[in-house]
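Here we start with a single chain on its own, the form predicted alone, put down as structure tokens.
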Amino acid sequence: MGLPDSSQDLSTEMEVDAFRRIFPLRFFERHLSESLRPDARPLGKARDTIVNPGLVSTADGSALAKIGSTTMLAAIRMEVMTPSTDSPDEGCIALEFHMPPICSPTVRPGRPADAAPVISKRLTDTILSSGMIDLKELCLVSGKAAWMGYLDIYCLNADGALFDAALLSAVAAFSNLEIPVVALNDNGRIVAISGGKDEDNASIIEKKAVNKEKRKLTLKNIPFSLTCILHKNYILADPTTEEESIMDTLVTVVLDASDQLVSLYKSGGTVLAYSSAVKSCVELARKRAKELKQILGEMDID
């Protein structure tokens, strides 16, 4: 008796997998008429979030950021440079997003990702509009040396929300950051000391220390990030890659910690983002910055 319900079942699922697959925009509007998702989420809900702190030995700072499926690494990588003369008292911040073949069937090897370049700009511009680092603290000698760090943030996995996940990948990677021990050799150069405690790296630290040990960075209005899909009267929190190929307008909202607006961005798409709309998105927005703070919080940033 049980075999005909098994193949019965079978047969149902294919069905609902052809359809899908045929009508993928007709599959999940039937969804939305029911305020409820494929994945089984709520339409404002997003996905479940990790963030592991100092995974890469070799780096100042990094950290792993997953949102459902999409997975972001960041690394960080300290160097003493020369400053501008139209900055003699700020370091730098240098960002590249990288999207290797590995994370997504639309990435060809040998060609670079289109949205590659675009989420680095993105990524750089909240960064450094939003004020999560004073330049300045990165000032080693004014005029002559200070810190440049670069930061590198790889997608291992590639299922929607990308600037949100790789932006959280860039906090956590910033709060697990150390600064590096540097002092002033002989010829008056800033270098950086080994970890090692030999006699010559005692010396110089005792005699021409910039500074003693590592520190961290002071991080402020640290910037949280939503992205919604806005399709006729309803707004999807958290897209996966499926929801945006199929409904195409985007709206991610970036708030600070104190829930000020730090950037609106809309990617093309056929809805327009009508006020009542934006309001709704900000809204969610909130909520999920409260919910990456809390996530955030064993980290140490407030």
The other form holds:
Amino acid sequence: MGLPDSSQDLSTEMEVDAFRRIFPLRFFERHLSESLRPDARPLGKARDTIVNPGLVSTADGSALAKIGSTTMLAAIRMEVMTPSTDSPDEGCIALEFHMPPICSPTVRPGRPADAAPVISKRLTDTILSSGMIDLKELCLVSGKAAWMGYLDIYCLNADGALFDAALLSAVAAFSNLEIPVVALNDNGRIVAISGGKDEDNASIIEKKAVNKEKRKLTLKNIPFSLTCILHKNYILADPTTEEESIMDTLVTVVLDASDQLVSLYKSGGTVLAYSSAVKSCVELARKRAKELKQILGEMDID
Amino acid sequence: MEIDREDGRTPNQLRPLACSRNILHRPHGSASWSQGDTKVLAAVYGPKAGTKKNENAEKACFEVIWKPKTGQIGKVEKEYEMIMKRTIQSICVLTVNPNTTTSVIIQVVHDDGSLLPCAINAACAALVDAGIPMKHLAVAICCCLADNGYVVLDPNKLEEKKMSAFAYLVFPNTTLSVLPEGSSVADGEPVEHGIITSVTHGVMSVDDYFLCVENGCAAAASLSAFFRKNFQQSQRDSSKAG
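Instead of the form predicted alone shown above, give the structure for the form predicted together with the partner chain, please.
What follows is the entire complex, opening with the chain shown before.
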């Protein structure tokens, strides 16, 4: 066969960068055979993760999450709305994932990225089915008023593992969220109280405040996710864009704090996932969940 | 303790399957697949010249268009399109017709639970009808987890809503091998037990997931047998007519 021979001939003469561009798979396999990746990470290790809460002052809750270079900014705005008749004492959450052209050279203005609505739907399903948020906590007056949370997640830099970073930023934004103070005014409508030191305001708060001070939501069963690439016998945790474009089999495992499986998402891919590979991915996800739990815990204390 | 299902099926029993191919004349391949009351129509056009902008020109490209029964196209349909596109890309031989696009159009006729697996099965039958080269079929099944830990296969819409969690699983079809060793083995497990696609909803324990995979695998074997019988029958009919 022509190609392997020619690459062996050229590899001794070619620069590393050129070899990386022209024979990407061989470049990666050379590293994988030494159980390493080009950025010197061991196969099962995720990139450095940072979470910064409370960056957007105009939002009721916000957070910035960075996994390696992948950066996601999540912001929540709460608005009062009338709940539906099927669930009169539940609020709701509307989640939207945006991929603006800044995040990646493949995203052009005017043409929404293919991945954006898919990740949006997956995030909504994961957050709602994990039971992290009790929608009944978002109720104000049963049947008449409830909170609607608009969660917007903006991808600022797309470098692989978009779902993991987006989920982390959403969870961090919810734990940073403070529900604004509102009162029932004379017309029976909910009005926001700006928190000023007005005497009138103070008397309204004492008499008719629906919730006295800004409160935080109680989050139970927080979901943590890890995306892995399956390639021949190797399992790579937390891929970058370059790795995702060369090796196309991705498995995303979402576990919650009590070690239950919230989601196992594998969408096609050349490599079939056998039980042994799935078990290894779940193990890696367990370790990652512990790391992420610690990072979120540190964020809360600050 | 056994589960009582409303239509009297046992937990491992699938709904009656029906598949007809070559039902539309304009597309190069078409098929209709129904599992109980869920019915999906699939049509394949292609291969056509040229690939889309960001796609690799050295391989064949696939696009999936999902048309719901009613309503506008939203995120649900986009997600189904992406899952189906990636599943079809993994089962088809992409190097035979490089720089071409094959379109698979899915039309939902009726949704009574287990819609995505039904659509994937219909798409496979339509691809076979169109003669697109494939490595193996993608056999899709929906497995639900009931509250008492039992796995229920092929739920209808009411059952899907009631269950605490469900998983859509897609496996390669079983092979009837002429080799004396039987079907080929990779890593000590037969090739048919490998998962091509898995999409789960709801919270379940990791062991319950593997139980679903086991039951799903067994059901995929019986679905593979149905595919084989269906294709052989229509081949016999067409050769008699000729």
